[in-house]
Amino acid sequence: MKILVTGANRGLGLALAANAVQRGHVVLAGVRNPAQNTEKLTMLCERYPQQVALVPLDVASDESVRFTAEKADDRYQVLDAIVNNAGVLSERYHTIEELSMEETVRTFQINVFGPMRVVKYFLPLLRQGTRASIVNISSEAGSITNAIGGNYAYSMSKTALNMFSEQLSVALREAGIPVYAVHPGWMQTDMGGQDAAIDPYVTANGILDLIEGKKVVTSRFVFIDYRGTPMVI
């Protein structure tokens, strides 16, 4: 299969790409700054040449997201799947006086507006897959009904996008394409802390599972764990 993961430089983003080529996939690597963190994905990119390509993607930029899948689409033709992993966490724990809606937009743009461009322009690529399927990266904060204080550009971020990805899902249900919004669980990141109690790398195994088929999702929403169990929206 092909694979794109965005945020492909670290956390939960850099295991889904090393996973999958362990599984023997193709991945597409999108990365905002090619030269800026990435030490770790150049390393992977030398040990698996033949399956892993990092690409720059800014999703937050059209034209990034647009000159990256024309070009993928040159050399590759299909896509399998897309991983919207990138994503940011900012004004955490501000209260509404303190909240600055410039970083309010800017998660926005990010977190909600990211997927949609990716969706948007690499789309064409992923219909002409076989078994192809979209996850959005989502949390457990973007639920309505466990809503906690604190955090209200990422929160509101994450319920925006389990919207778009049930708009999507039932948009794309005729062409067989299942879309999933999925929680990672709190994982060992730079985003979640040492203290998490998840190995992004068992996160990325469930994915995996999940994009190849091996798990048999029943809910009736696309908002799930990385497990494929259905979350409390």
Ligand SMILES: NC(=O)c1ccc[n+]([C@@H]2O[C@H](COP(=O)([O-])OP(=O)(O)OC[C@H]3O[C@@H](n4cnc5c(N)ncnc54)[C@H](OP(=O)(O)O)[C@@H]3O)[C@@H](O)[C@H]2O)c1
Given for the second form:
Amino acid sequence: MKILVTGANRGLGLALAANAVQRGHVVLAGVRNPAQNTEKLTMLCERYPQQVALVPLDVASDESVRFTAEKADDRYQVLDAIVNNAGVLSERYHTIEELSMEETVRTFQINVFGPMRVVKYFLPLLRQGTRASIVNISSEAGSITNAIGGNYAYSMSKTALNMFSEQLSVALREAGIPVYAVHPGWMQTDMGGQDAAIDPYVTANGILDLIEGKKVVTSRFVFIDYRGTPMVI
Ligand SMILES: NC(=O)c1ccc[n+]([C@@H]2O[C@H](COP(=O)([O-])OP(=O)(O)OC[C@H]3O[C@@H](n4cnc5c(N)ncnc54)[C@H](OP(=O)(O)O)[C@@H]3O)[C@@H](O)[C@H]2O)c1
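Please move on to the form predicted in complex with the named molecule, as the form predicted on its own is already shown.
So here's everything in the complex, that chain up top.
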């Protein structure tokens, strides 16, 4: 399969790229800034030159996403999966009075409009794919039922991402392209910290099983965890 992963230079994105390559897939590894913090991904590219391509992809920039989608169309013509993984967590524990609106807007630019942009420009390639699917990496923080307070920017962005995923899933039903909004678990990454419960490689395994169709998802809504279990919306 040919799989696009955003934010592939570290954390879950890097684990997804490494795991997918070991399963024999071809990975388009999108990175915000190819000149920064890409050493591990570059090593993966050098080890598997036929299977991994580092591509510039700043999901906050319309121009960047459109440009890379056009290049991917020229080179590959087809995609079998998109994993919208790139995300930021900021303004946590800030009261509404303290909240930076600029940071809140930036969070939405990356966590919500980023996946929307990627789907907008890469969907023509995905429509050519085999057993194609879209995975948007969400968070339990996006659950309305379990809202804990004090996490405006991030939680709201993930709730919006869940709605985007639900809307997209209806729109792509006829085309047979499933869409999932996946809570990846609390992972040992820069975002999750080293005390977190899960190795991102374990999460990546679950997500790739989903993409490969090895898991039957019976959830009424698209919001599930990395094992395919329904999440509370
Ligand atoms: N870690 C957890 O416990 C946890 C829990 C629930 C949900 N999640 C979600 O899981 C996903 C991955 O998180 P993680 O823990 O791997 O986070 P991470 O270690 O902080 O990595 C975030 C990734 O997103 C990329 N990114 C940020 N802004 C971008 C942009 N404008 N364009 C392209 N890439 C951009 C980063 O690239 P740079 O290096 O260039 O900044 C980095 O590759 C996120 O969507 C996050 O919200 C994580």
